[in-house]
Amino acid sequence: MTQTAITPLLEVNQLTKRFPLRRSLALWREPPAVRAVEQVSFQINEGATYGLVGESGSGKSTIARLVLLLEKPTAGEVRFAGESIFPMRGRPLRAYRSRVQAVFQDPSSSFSPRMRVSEILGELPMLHQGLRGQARRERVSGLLELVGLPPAYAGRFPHEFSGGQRQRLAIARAISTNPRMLVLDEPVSALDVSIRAQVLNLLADLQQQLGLSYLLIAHDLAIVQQVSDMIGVLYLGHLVEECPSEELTAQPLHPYTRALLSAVPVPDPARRAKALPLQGEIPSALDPPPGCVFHTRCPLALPRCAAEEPPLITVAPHHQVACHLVPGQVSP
């Protein structure tokens, strides 16, 4: 029996973003630029969660802003439901913005302190779906119930809520347009540990109820492992490893991935990953090192690593890694 291929909901192909600083006086020289994202590719299937993890400055949030059309790419393509998003204008662009919504780290910065919750949650349904009056009020009440808040809270202002409750409001606003995908940029990093688990459980419940797909951006590998189906590891704008969440835990191949895993607290000492200490500081994205971008901090680096950039190769089904130390390669 022939199996039907799954069409990804989101396809990121060779995405590159450089931020030029200034023009060189010498016309033949390329102006200096911050190399935030370099030829990154990945896919997100319908109803799945793809986690992007890495240190600050690795390019995670830049990818989120590109997917949300808050930045223009230097090169590459992003396709949503088979359609390229960067050329979108007019009605297709408006439809895309309603189908892909975002939840950021600090919801307070995106809430007007002068607007009540009823206005905050009712704004997008009014703009995108034309809901007004009683229909709009019922939609706001339903959204509050979905995120575990009483409908009576609709008359309150954002400052009357705790941090965890404000993040629930941010999630409610994000799902108010009936999106197909949410971009979650550090959605729980500003919350207390006990509240983090509640918000992550809420996101998991909403994904199951509404059939949502998630692009999860985080620096905490433990959180990404907990909720993601696939994980991509970023270092200095490069995707250095990608594989299913369980496989990343059981068999991390890139030295940077192993270093991140060794920093994750594990209650059972027998299961604790062998520490792989990182050396030095993360290089500047304005002047990244030649060869493998990780070789300046890698305790296992070879002379070849400083001269030759390793390609991202497939070493097992759905498992890719960019490292000269990893032997073997199978066809994708």
Ligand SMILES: Nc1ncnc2c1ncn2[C@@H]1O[C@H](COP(=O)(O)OP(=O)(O)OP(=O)(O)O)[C@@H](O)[C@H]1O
Second form
Amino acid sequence: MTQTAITPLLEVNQLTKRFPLRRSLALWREPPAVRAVEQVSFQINEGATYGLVGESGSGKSTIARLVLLLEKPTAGEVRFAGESIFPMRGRPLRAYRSRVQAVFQDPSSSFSPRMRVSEILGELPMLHQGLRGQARRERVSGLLELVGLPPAYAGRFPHEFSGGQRQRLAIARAISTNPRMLVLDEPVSALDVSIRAQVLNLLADLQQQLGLSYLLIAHDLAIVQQVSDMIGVLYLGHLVEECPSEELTAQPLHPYTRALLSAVPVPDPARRAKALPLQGEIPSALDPPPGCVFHTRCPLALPRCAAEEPPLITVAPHHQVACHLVPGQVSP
Amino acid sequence: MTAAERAPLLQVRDLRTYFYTRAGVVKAVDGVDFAVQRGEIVGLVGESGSGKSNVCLSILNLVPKPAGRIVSGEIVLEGTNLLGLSERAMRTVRGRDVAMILQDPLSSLNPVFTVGDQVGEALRVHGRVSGDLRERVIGALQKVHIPGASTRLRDYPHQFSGGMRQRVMAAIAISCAPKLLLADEPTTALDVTIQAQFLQLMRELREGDLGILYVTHDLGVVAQLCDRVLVMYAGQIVESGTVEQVFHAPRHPYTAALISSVPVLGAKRRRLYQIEGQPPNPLAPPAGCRFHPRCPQADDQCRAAMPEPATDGNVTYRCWHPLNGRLSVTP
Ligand SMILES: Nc1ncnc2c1ncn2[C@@H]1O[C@H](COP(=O)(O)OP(=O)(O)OP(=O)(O)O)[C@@H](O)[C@H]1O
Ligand SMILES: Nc1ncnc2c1ncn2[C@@H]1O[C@H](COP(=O)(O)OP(=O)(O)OP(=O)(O)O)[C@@H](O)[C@H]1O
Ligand code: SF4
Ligand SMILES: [Mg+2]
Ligand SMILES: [Mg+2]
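Switch from the form predicted alone, shown above, to the form predicted in complex with the ligand and output its structure.
So here's everything in the complex, that chain up top.
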């Protein structure tokens, strides 16, 4: 495969994160822990978008926080342009922080209310590139223009903006360090329906113009599919399926992926869901089911599923699934 | 069939609910007309601030006072204009005829009483207890598919997941066998698989005569669940009709644009259609058609005068230049 020749920009290898509970009653036993992320691996190529989907608590934000060095891993590594990020200190660490920036769901909470747009957008270019005075002002205007805001807004405060405009501002700040990758954690979920398309299109345009890579996290499958090249499906901290974005709807293989897809309400009354919804709820990450983590809700589960954890196997180029029935009884 | 039975369950006419704030008057609901039939699920869809919640609050006469006031209109439930009732009579209507489910069930459930107590209380208040209350509570919880109902009734609300809490709310809401259920974004905070379970529950509940007004900003939920839809923009219903008509042949440019801007699973597009501009400032909505600053077809007439609702077949819309019945906005 020619694909394998390309070094991925971001490599996540066997990443694991457990949050131990404070009080451990029995010191001699392993303290109980929330298993947020369990041995997750994936790669993001230069200029590509990797979408992570999964329900609440599946570990999406924890992975984002690990990649952003806001959290320490329990095990595993993340490599950026070949360099392992967790051991980074000093100059390489500062460089990594400017190369990988983030946009979160609620932009208002991440702005200091007393800072003007010119300061918000000028801060990082000053710190990272030493831009001052006229050069800094020009950079701020340029950033505003890139995200479709009038340069005249440089003197305004964040609270004078609408939700959609504030998200544009958050994107402008994220690209102000000339990053190579953006981590986007639910970037449009807080926005009005009519504004979401504007922001998604802006992200697509910036990716084209600046050659950015994205790690996109969202619970809305249609949005993730619209934007992503590759998609990873998480369930209780486990990556259960990974495939190119087109194959997600054309050839979903994992029973959870299928259930998730059929639960998405399609905005077309001629395509009403026929399948009965998935029963039950996501089990606690404190005490995840043994064997396949999905077996307690899986309509196809066999006795083996409760006992043995299915490995992630490659079923087609770039398509991986962790299910005992694949390949096998699950017809494509 | 008597005339009263043929008349809609709920008929809302020219409803206007305004907020008198220091900064000015917010016309949260501004001349809204619609009906809900028995056994029908009507979707009320619109963006944040379009007035959806205030339509529901107006029906229950619970608009926050003193700033908020219903300034005109009629809300007729089975022949009775609710706006003419005393607060006392209205309290009976709220408990017995009209029930409501909100987005955040934790705010409506009492944290210090068990779920069983709260469902039991709802059953008792409405005088629907014959026989063993415990059995009735278990029955009510089973009806909304809460697993292990006989043991779970001893649990407190915080011990329930979001999806289960919403089912408890549904159990309480239907405990009085209401005629009309108002559901205000009940699944917005839920995961899709849990939302799908809740939508299934809604479908089961309306098999009877229950009429449901289902508020959401999710067009997908409307398409999957509802019989008819009301599209709200800046305090007005700009289009209404059966879901088939509105989704497949929208007449109002806003409806068409909204439908086109939503990504659809399995149909990746290079770019999404995008509605330009921002939702209007509630304190100073645009003159004329409220959508005109964002409408690709707006002309002088649209800027000058507000279009009145016009009906064509089973669709009603407010637009000077209605689309010709095809999804005709192109990205
Ligand atoms: N600091 C923490 N301490 C303990 N547990 C945590 C912490 N952060 C996250 N968790 C737990 O880790 C699991 C994964 O959480 P995470 O926030 O990554 O999920 P998510 O997929 O982003 O969910 P959502 O869609 O709700 O944002 C959850 O069970 C969560 O409760
Ligand atoms: N107590 C209040 N005082 C002043 N204005 C209010 C008050 N409550 C609501 N409004 C205004 O009334 C308008 C309609 O609000 P409403 O809550 O009905 O909208 P909505 O469609 O339910 O929005 P959302 O999707 O955000 O729930 C908004 O402009 C809102 O700001
Ligand atoms: S009335 Fe005019 S501005 Fe309003 S939606 Fe119709 S065409 Fe557009
Ligand atoms: Mg998250
Ligand atoms: Mg509301």
